[in-house]
Amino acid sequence: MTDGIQRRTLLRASLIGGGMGLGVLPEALAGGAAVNPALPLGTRDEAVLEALHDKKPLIKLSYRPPNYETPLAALRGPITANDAFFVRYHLAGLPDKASLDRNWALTIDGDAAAQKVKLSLADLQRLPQHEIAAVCQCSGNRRGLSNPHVAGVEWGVGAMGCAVWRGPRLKDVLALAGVQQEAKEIGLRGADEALMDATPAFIKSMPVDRAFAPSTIVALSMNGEALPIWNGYPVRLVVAGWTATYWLKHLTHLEIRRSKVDNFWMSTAYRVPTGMFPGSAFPTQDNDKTRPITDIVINSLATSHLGGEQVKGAGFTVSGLAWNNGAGIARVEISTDDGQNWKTATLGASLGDFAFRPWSKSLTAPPGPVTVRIRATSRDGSIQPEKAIFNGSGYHHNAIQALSLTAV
């Protein structure tokens, strides 16, 4: 790892902090209602609410590397609190804050860079700063709801969050090294490391045009505060509209390249069959059979109720969130008769096209079971499908939600 940043694991007391360990919380906080009942039985048995240092209790799906899901109750507003934001890592060797504070720097180089530069946090702070509210969503969000089930972290609905990110635009950062005309990709690497030599380093890339997009920033803050250590402190990449696999945490290296990155994480992982999903072109990585996952697809979620809850049939309100790749939300619709008729929900205030868009709908129902179906439509015409498009990695699960309630 560059710049002398030391390898750390989750077991280090410097990360866990002052007695705030990751032990199982009291029985009242065991997964229970916080865990989606549609998840695989094994996941439901093992998932518990645990509090990482500086985090509220999150749904633990794995410990090394740490993968912790945001409970539904923390997704009831358009902005997700820093201490409730989901945690996603591929590698278990995590940097500690003290080491980052001592040694962190961002190196920019590559065969299509005019010069090599090394930047401090102060250097980045001197550049023009920009803010954007944007959804950060794991490509495998809802993987645990896939039917049939597939391998991987068995996420429910909470491998996502929306924050206001602030920092310089990536294009302004890259300009300090000089981007030559031959540049095709920007290689991306952070400070997290593998614990075994056989595990490939988590190195990603993006096409130059996306790196130059005004919605791609090098975030120095999150919701007005320093990034949590679990979410990329001191600097992470924000690629608004694209899934979180490109949002490198603890960013330490940008490589301006004339050729594509050809490694496990680009050539094998995070790829879907060509033509299966819409998404931005990635000319150096697309081929006839597969292409990298890129854009977030249209989706929505009721956050006001858990499945199985009772509601007052004489009048109740269902509310939640809708989001997409930045095309913007055109409408959210609700059906209580298995999709025969749809009623338009009321959209809340927009924080920007890359952010969660709140929605709500007042309903009535006769006593007994009622299924509330929710679907969102983008301004570009994309609409949630009736069923998730199955793929072996469980990516892009965005089927219309069917929320089962009981009217009394």
Ligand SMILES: Nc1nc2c(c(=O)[nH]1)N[C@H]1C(S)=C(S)[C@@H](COP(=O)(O)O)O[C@H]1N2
Given for the second form:
Amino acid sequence: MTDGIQRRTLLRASLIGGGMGLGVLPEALAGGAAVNPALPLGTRDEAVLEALHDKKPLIKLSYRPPNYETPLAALRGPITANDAFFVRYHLAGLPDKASLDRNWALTIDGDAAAQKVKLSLADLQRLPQHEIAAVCQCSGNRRGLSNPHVAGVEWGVGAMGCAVWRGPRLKDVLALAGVQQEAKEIGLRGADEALMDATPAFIKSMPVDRAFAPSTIVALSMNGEALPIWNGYPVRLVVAGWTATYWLKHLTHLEIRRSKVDNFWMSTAYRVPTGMFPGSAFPTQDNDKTRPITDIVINSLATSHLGGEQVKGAGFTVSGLAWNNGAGIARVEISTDDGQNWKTATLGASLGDFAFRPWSKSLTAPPGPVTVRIRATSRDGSIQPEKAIFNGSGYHHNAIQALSLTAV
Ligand SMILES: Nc1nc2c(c(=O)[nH]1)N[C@H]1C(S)=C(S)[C@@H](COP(=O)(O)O)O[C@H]1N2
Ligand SMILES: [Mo]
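Could the form predicted in complex with this ligand be shown next, to go alongside the form predicted alone?
Now the full complex is given, and it begins with the chain already shown.
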């Protein structure tokens, strides 16, 4: 996929050049304490809290490309703050803000486009704007908890966040070029680039029907502000309900295609065994053996406590979040007796079916260790499994959480 943009001019390799600047804060020294204790030892030892430019300290998993997860304390409400939102990149050549401000444009072309267009931010701002609260979750969130361990960024529980995204619908943006009947996929590309030629460009695609969904947005803002540079400034795709691999940041190119994108990121990576997980079809990419990961699976997380904390046995409240692919949360249940009995938690206000749903439960426990299990059920009936469903990429980890606390 090529486009009219001189990509090199957008790129400053700012992580090397220092354009985005890293400041290691004193918290780095205590970082280990905030890291999920269930992570493999090596990851725990290496992970530190570190602040990227314009970000609060996040849990650093790798620096180049930058992979930083959100600490639990920043996931206590249904909306994740922009400056605490996780950061995930595949490529180390990142665009800087000044060059994006000078050169950014969105090109739409392809063999099923009626015409080629090159759009400015103003063109996108003129279209009807829509707002959606939606969870952005990495396919590999919790990969570090996979048993046995698998290769990849060893994420804990914080490769996710929920924001209010605002911008035109992708459908309306594509209409500016004109989508021909033969269109099968929309190819997606952003302004970031590999620093080494051996790494394939991060080009993804999505099926035309999902591109036309009202919940698929070309986001120009996040929680009422411009997108942080780390989260896709000036424009990112929001495919509400699908895992974040489709949520292209620094979006520069949409290719309306009659044929599928066949590259490493579509044909090898980001695929799951066919039949293993529920999820929307991707007709041009699905086959008998494997298929692209699509829908977020039902999941929940206690955000009030880290494992190992002490609580007052006479009365304590565990609270957190539940989320899925937009089917909506039917209920969240809590067990303190190894899953024999489940009590219903109280759900908080809904910000929409694609958003984090808050829940809370008041509990008591006799002095000593207490394991609090949390399980969410979707309105479509799907429920979290006891054990994560093992797959070689460590995707879709949604096992029932067992939070170990000590009642005093
Ligand atoms: N341009 C670009 N967009 C991208 C990626 C990327 O590497 N480059 N990674 C995707 C993946 S796999 C994830 S999990 C999300 C992460 O979004 P965030 O960094 O805003 O949290 O961005 C998606 N969009
Ligand atoms: Mo991801």
